[in-house]
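In structure tokens, one chain follows: the form predicted alone.
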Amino acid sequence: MERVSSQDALKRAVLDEGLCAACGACVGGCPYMTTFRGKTVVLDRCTVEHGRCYRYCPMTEFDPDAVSALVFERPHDTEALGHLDRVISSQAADPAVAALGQGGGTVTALMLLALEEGIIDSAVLTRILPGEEYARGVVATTTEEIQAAAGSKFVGSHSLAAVRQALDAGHRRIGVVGLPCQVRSLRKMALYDLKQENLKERIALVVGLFCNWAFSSRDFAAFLAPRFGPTSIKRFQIPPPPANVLEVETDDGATRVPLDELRPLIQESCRTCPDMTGEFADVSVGMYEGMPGWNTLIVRTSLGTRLIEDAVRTGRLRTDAFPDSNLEHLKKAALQKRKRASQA
């Protein structure tokens, strides 16, 4: 009887079922799997029985208590937002940085500070490179490279493949910005560490992005190309409800596309994902409904607390209280996503 490999199991449970989140964990450094036009592709059969592709995938078995013990040193908090120290509002104090990012530019400001202070020596971010059609992971080591990756992409981008690039390049303190599925994968990497690379220490900072869904990169590109041209788009924005549109900004101005036209492009994996706010990140960042130019910021770990305090002390970040009414709305939205996932 032929032995079942990790790749066989991944293909059967995830790829063949259309549940790939396009996180990128399985394709980083693997000679048997790659990406092609925004999709995960198997090039050849791998016979490794206990491989990283299956173990690190966010769509395979996930033990929230084990991951929570790793990150927070306590069992998983099953409340709507997971373990947290506080929820506040924030924005980059530098108007130029704020203008680059989604909402208040908080993520960009934090990654710039983390690099400057040596908390990280590199950042794995998501970027659409000039002349390219699909977003992908990049390893940023300079202020300019971090700023160039600012802004939301709204797609599964395989950006965790760049974690392997950062590790192979010898970086010891890697910061990663990722969607909730990618945060889960990063924590599974640190928990299992199949190559014994000291990933718990080397993945030094994890910033989670709020996410209800992401588009299939291939389908999204195919939708946009005849309407805008793949290289003419400068940024995307989704205004708070009740707008229900995607704003596509080009050199000619902004165009509003109804989200109802785009919903068929949402990845199937998003329908089974229970995590809206990146529960296992050091800090999580999202939009602040009703307050343009500001973000919602969830501070979760002691490292996250230190980073936010340093950002405020050095004048990189402005923070303010987060209203109870907004917090209740956020909790309700997170619980709704968890409920939808359980019913999928």
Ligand SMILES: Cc1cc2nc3c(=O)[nH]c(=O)nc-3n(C[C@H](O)[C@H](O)[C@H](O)COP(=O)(O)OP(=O)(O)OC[C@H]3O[C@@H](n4cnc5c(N)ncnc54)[C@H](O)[C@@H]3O)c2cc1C
Second form
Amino acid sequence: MERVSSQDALKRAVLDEGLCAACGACVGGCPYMTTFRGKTVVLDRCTVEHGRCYRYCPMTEFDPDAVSALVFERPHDTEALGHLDRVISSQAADPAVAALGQGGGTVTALMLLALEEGIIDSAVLTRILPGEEYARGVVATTTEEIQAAAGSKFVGSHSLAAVRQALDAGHRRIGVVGLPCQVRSLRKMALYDLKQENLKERIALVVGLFCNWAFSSRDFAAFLAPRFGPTSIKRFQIPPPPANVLEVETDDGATRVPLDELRPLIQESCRTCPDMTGEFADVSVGMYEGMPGWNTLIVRTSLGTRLIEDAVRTGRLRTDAFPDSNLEHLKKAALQKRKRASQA
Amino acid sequence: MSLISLDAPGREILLMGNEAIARGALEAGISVAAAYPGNPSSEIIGSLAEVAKEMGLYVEWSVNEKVALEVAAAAATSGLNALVAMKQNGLNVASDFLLNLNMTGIRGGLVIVVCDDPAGISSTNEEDSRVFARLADLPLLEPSTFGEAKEMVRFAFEVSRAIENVCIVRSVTRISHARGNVILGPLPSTRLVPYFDTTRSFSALPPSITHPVAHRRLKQAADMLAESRFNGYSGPETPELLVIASGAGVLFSGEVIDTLGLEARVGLLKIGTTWPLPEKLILERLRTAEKVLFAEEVDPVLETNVKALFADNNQRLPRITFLGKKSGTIPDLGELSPGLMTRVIADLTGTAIPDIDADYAESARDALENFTPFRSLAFCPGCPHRASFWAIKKALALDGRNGVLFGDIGCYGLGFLPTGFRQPKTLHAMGSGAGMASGFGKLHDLGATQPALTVCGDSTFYHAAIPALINGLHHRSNFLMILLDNSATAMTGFQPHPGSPVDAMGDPAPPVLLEDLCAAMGIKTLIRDPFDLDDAAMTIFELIQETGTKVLILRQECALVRAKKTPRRYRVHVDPAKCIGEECGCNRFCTRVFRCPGLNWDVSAGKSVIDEAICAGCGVCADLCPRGAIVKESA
Ligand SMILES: Cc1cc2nc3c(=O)[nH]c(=O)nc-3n(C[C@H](O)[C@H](O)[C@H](O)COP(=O)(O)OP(=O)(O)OC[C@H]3O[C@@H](n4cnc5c(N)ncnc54)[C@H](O)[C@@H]3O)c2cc1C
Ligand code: SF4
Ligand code: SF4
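Can you give me the structure for the form predicted together with the ligand, which would complement the form predicted alone we have just seen?
Expanding to the full complex; the earlier chain stays at the top.
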């Protein structure tokens, strides 16, 4: 029988098919593969048969029931938003944090609290480091580092490579903020834990971001470079429909780029991705359409519930109800993404 | 100290075949010797260079074989004796000049020693250069022993002077590189003074006049060779089997006849003058032959020519069965061996092969297994080529357009093996990588999307790649030429080349620098250190994003040259606490992929380990370990 190396399988099923979501799970600590200007690159052929790259990749086989059993202790909930405890709206109570945040700064506030309370000892976040052009994963262990990572970078950033960095550094309770694809990968890591690294415990908190698509970071950088100085960009905003634009904030003010111009830069993988809300996270956070400065917050696990309760109790987070009409709209959007994926 | 200049006629000394050839040239009174190094011929000019001063010779490592022959021809048209040595591929390079020089002839003596490499032990091909003799209407001799090699070279000069044309001597690896006893002859006491007689002209034009002259000279050579003592017959008057052999075939056949006790049944016709054939002698033997076996290496040259001779004379000859390469009795490629000849001759004569003494067989097998460790064909520890190919591999992977690396001739020719990460995709002749890259770089106009690159050694660059680079530049071809500058002709034994500050005789020489040449052509030229892997890789990456013809010089001394001059750069060791061995999940990346012989996998410890005895201390592997477990400390 032909023996297939994991890397060959990954290459065939994902990379060569253009389906890589640039999550970064396969490249962390691997000398055979690397990331280069936003792409996952195979440098050398690896012959390991049961390797982590293929197993942890979110774009290879995913068993929602097994993951649900692990995370929620129940079979997979096929409802539009996945298994959940409740959906609310929220914002960081600290105005400084709220101002840093993409929406209401909920994610940043939660990570700060988790670190402070010892729920996590480190956070894997996504940042564009000073002087760099590409977003990447970082291991944050201080308030300043967590705050510096606030704000959405609308690209696949390989940030899960930093999970390996955090593990190698000996961190025992790692919190990760990730896109839905990355959440899936993180749960696969815990489920298969191929090197028995106790990943179920060590990946201690998973915060998912809502996501409809992400740009290829190489294509996006190439698009931005001639239009904006490479390091002058401060932040991106996608105002709610029907605006259909990407707002690029620079030192000289905001520029609006029509989304239609940017669609060709979307990662191929995103067209096959069925998950809009990070269905397997502890909590998932998205924008609150029509409520600037607020987030939509889905609480899914008991850990998530505890974290939110603590956040409210300690005055970190302000929460409110999430109206039914908005919930219906959110579900519709999530189902639309699933449909898109099933037709891809 | 070279023994080849020993002035002791009659003394028997041990010489390497190539030294014996050089000694023969000294005894013939040569004044000039030139060559481009190429195994198995390199020691001929190498040993002459050592005694050049003492013997009053001019010896040079020429830029290529054609120029070497031209340099020698200048001496030979000026009345001197000159020797040129080359490997079989070299004769191809020199052949353009040779096939015109043969038409004009010379005025002194000019001998080309071409060392063939049956089985391609150190070559990309195993071409049989004997066919050139016929093509060029020039005489060719084939020695079968070391002593004969010396004598034949001396005789070749006699022939050359007599016919006023070139004479070729064909050696092979097993003669050139083995050692044997040679009886020294006298060295000449007088020196010829070069003088180009301007009342004579040496113009190949018009062939209608020069070609008949060449034929006449060959005929004159045939008469000399026919009487030569290098041909001879031993055996019964009417043998059951007549073996016609040349070169190593003579030795092996004679040995087999002897060990099988077939002296009364099998005859051996030794041919030392392969072209033109000693026809009278051969016809004499064919008259009493029934079955003829040819024993020669690589192509059926003797075989074809003897059969043609038979056809011309068939009315006066018996029916003969010819056996050789054509009949499949002898393989039509590779080397002959005593074992092969034993099987063939035993089979043809119905003789039993005597058993090898069991004890001897076992001790031989033991010796082979215990004293010759298995080694794969690989770059030396600390070889800069390994680092260069690593950087190229990385740059091509990052680029992702499936770039094509055209290979070339030199140590780095091994790059197509795992030791060079299988990066070069072609390997042909000196300078051909550049020519092919120049061609591929034009295919972008026709829709090709893959970047074109070529690697070329410093010596190869001077030899044959410069015209290709100029071609690419002039035609605005898109390719990157990577010059692997290890400052030596490493593959053949560190001979100096035009970039070196000394010449073959050890005199200071103005180096012609790669970067100066490229700059003079107006080519964008960068210089990097291949040991700085990431820098080298990123430079290659950036260069292949640009259009046009570009040169990158990856400069780092050959590990063997460096080891002779300077202590190790780094002391390297593996920190066993950091090396996570099998747990790494990296599948022993360092030893499996990088494969430096200095870095091994310790099976019992399940970790990698530096072999301090052979680690060259380049420190490159320390930059590769994902765990930082390989530690380099400045030595
Ligand atoms: C590619 C992408 C697409 C998105 N699409 C939608 C959408 O369609 N609908 C919607 O409601 N919301 C979407 N979001 C989420 C939204 O932009 C906010 O991130 C989310 O509402 C949280 O807001 P916040 O104020 O709490 O975030 P903040 O407090 O600013 O925290 C943001 C966190 O996100 C992390 N992060 C930033 N960029 C990335 C990245 N590229 N990959 C992984 N992590 C990252 C940072 O590390 C930071 O911790 C998207 C986000 C991204 C990155
Ligand atoms: S999706 Fe993630 S794990 Fe899969 S190939 Fe891409 S970077 Fe690697
Ligand atoms: S759409 Fe899916 S695959 Fe694409 S970035 Fe978002 S979560 Fe990842």
